[in-house]
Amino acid sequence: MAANPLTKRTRVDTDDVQGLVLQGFGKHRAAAYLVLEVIDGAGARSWLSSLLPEITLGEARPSGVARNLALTSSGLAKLGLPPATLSGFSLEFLEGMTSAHRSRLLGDEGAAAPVRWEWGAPGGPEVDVLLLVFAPDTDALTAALERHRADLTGSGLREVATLDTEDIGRGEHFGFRDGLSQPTMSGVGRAGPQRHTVAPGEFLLGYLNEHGQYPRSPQVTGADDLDFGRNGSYLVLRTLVQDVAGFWRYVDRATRRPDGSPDPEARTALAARMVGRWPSGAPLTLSPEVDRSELAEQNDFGYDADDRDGMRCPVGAHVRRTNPRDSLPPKPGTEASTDVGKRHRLLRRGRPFGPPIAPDAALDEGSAQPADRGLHFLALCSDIARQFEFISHTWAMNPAFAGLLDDADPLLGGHSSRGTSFTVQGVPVRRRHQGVPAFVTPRGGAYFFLPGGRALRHLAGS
């Protein structure tokens, strides 16, 4: 595949980029996110000024606690960013995630409606600041959080919520390997496969994106002329509760034998078809019949090239919807199709929360499962509408995706009273599974901006 000239290595000023954009802090297995409200702008600026030396910037892997900071539009306003600068941010960021239009766009209705959220709900405490804390272990994390909470006393901020995370290994709560198929940002670190290498302007303001354009960026004018957005990234955060028991019980009922007995192999196969990968992470496109753990890291395939009709991986599977690879019009199977997909990629940095439960335990109808478990979905991009919202609305939640008729994402959809459908392509006939309920429900969320180091110093008045 020939290199896209837009993804040639343009030097990224990594020393000014918050570390979360450049790495997932994967060796820091303990993490928590403090959601804060600004009560007094002057006090909050002073707090930010004292925190600046601890903000983790650049590509270097931190050995101790790592900290990053993001703000909503209301948080930026309360810290004194002038209206003229704020107007340079995107409309979706300024409106926020819970506006009526965005709720319809994202499918946040019914049980998923923002009025039901535990944080970020309309009319609730205002969400202004997000402090992300990553530590090598739980003891280090506990000590860091205790100190940060002490620093909040008299700071002009108050804690709205603490979003704890749980180290459950490299998987997610449904029991599947997660974090695969991440894009590589050109101009940072080592080069990756061209198929997955994306221009830096797709994730950072101040650089060319895959359209050959610079993302819209807010400016500070006057004595302190500054491209405030440069080296910053939009951060999408959503707390998603996963109904693990509901998921495994649904696929169990759907795959029972004629005599009513369970069929474990068919159950796992249907679950894998809904996800698009086997529990190990092996893609169905490369191994449609059995899970092959040796393929868990395999990411070099195309849906049009290897599985055009969805006979291996159903066209409505979760991972095929959220990253269609080379199957996009107008020229599926070509480099041009892959380039279209690159304009909608996300850097994903999410982490699970809550105790894990094995599929066999989830199937036990008599077992008590009081604890919430799920994912704090966290994604970075330079254009919320063209990347996160487009993926959510046009690909994931679209019932007519890729020629389907009434199939939303089998994991993320199903919030209507009748649920959704899931179609498994086959010969001589397809198989449609009806009444797929919601297995993932939002319980909080907001749009943030993760500024570069220079912008943070300007905001703090330093």
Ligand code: HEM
Contents of the next structure:
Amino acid sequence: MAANPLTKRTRVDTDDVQGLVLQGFGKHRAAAYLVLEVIDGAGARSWLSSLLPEITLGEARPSGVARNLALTSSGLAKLGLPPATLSGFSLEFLEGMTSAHRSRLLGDEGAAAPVRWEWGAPGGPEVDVLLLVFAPDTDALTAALERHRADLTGSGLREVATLDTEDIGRGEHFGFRDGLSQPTMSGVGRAGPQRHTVAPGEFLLGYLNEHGQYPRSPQVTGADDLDFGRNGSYLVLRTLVQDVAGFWRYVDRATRRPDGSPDPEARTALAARMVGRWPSGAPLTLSPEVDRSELAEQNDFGYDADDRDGMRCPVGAHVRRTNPRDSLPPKPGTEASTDVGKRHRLLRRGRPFGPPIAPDAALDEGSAQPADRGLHFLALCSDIARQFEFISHTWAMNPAFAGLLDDADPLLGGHSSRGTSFTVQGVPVRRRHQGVPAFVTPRGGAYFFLPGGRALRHLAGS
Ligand code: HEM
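Next up, the form predicted in complex with this ligand, please; the one we just looked at was the form predicted on its own.
Complete assembly follows, chain above in first position.
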């Protein structure tokens, strides 16, 4: 089904949308997220009221520090949002990321179980508010955080975790470019390739989505009549620890020559097949044998015409699972197939944390640092179940994805005791790598809502 033509004409009321939905604050290289618990609702409301002028709204690139603010369902309740309004949010948001059902769905079991998490764990301090601070440099960030911490004293909120980020350039810790493939929201200033242009209602409440429907949105009725959800977005945050040494050691062992010597080229090629892009970002579908950095930002490609069987980019690679593009039934290779995929897109705004380590250093047993490093994965969408959870469960973690037999996402899976398999399609025979262990383990997370400007003012009572 083609996207509803109405969605193409809608203009987004960008001045009322928090900046993070419209931009990644990429020039703001320093960032930290404060996870807060509300102790006293009235105090928290007045804290929010004084913070309001500093919240960054709209598309304009901020010159100074940028701030955005999101809340969990418990945070919204503590700030006084009435049950009738709260009930308009989605069930998964109201239940939260750590309900037993969601843990099963997201694979958060065993070592990944929420009881082991550093923040957001059931029974731990309640996660109510997330203050995201982006600064042009670390000095500006330090100064802003000091000010915010001073403001928190006696405010009715307390800090339960600080999520620091690390500027490691444009990549993630395994050594690959990240943040390359993003959907373009129609109805805002920018234009992008048609295959990545998605209706605003996929990311913002209050607009038509790719089904031609308005997402369910919480309402405030009575004297303050307000579509509380409008211009707001759900925000999924997960702290994912990456075992960089484990990743490079696995691909090193799997690609040794018959005489036992390492084969660096084959090692990088296997790692790239797991991701679906080379370290530079070049897509394997466009360059299957060598990394060609000039293709790094090339994103206007599909899989069906030239790579239906995964001979270039394996069918189970991370990027192919998390966005199968035009390979989805019922008619792979057509616009209708891409349109099905458009109902499962995410705006990714994650940032790495922890010190970087180069692949060679990770392979050197002596020098591998035990430090924690990983990704504060952050995604925005209008329907957590249909977008983030569907991608995680039905595509990434699904052992039978696209006709595979027992393979989960090679970056995100591997949590069972025997690991997962990873299949590299080939002629005359495919190659199956067995026992791929878990390289990524969740250590915290929650579902938040990032309200529009009007909704924030309503919450603050101003
Ligand atoms: C530590 C964990 C993760 C790492 C290291 C990682 C790494 C990457 C890399 C290197 C890319 C390719 C560059 C790009 O297109 O931006 C990518 C793409 C992507 N990842 Fe992840 N990722 C992680 C977790 C996740 C999770 C949890 C999800 C969602 C459930 C996800 C969804 C996506 C999507 C949707 C794409 C874009 C695919 C496309 O449109 O072609 N990633 N990731």
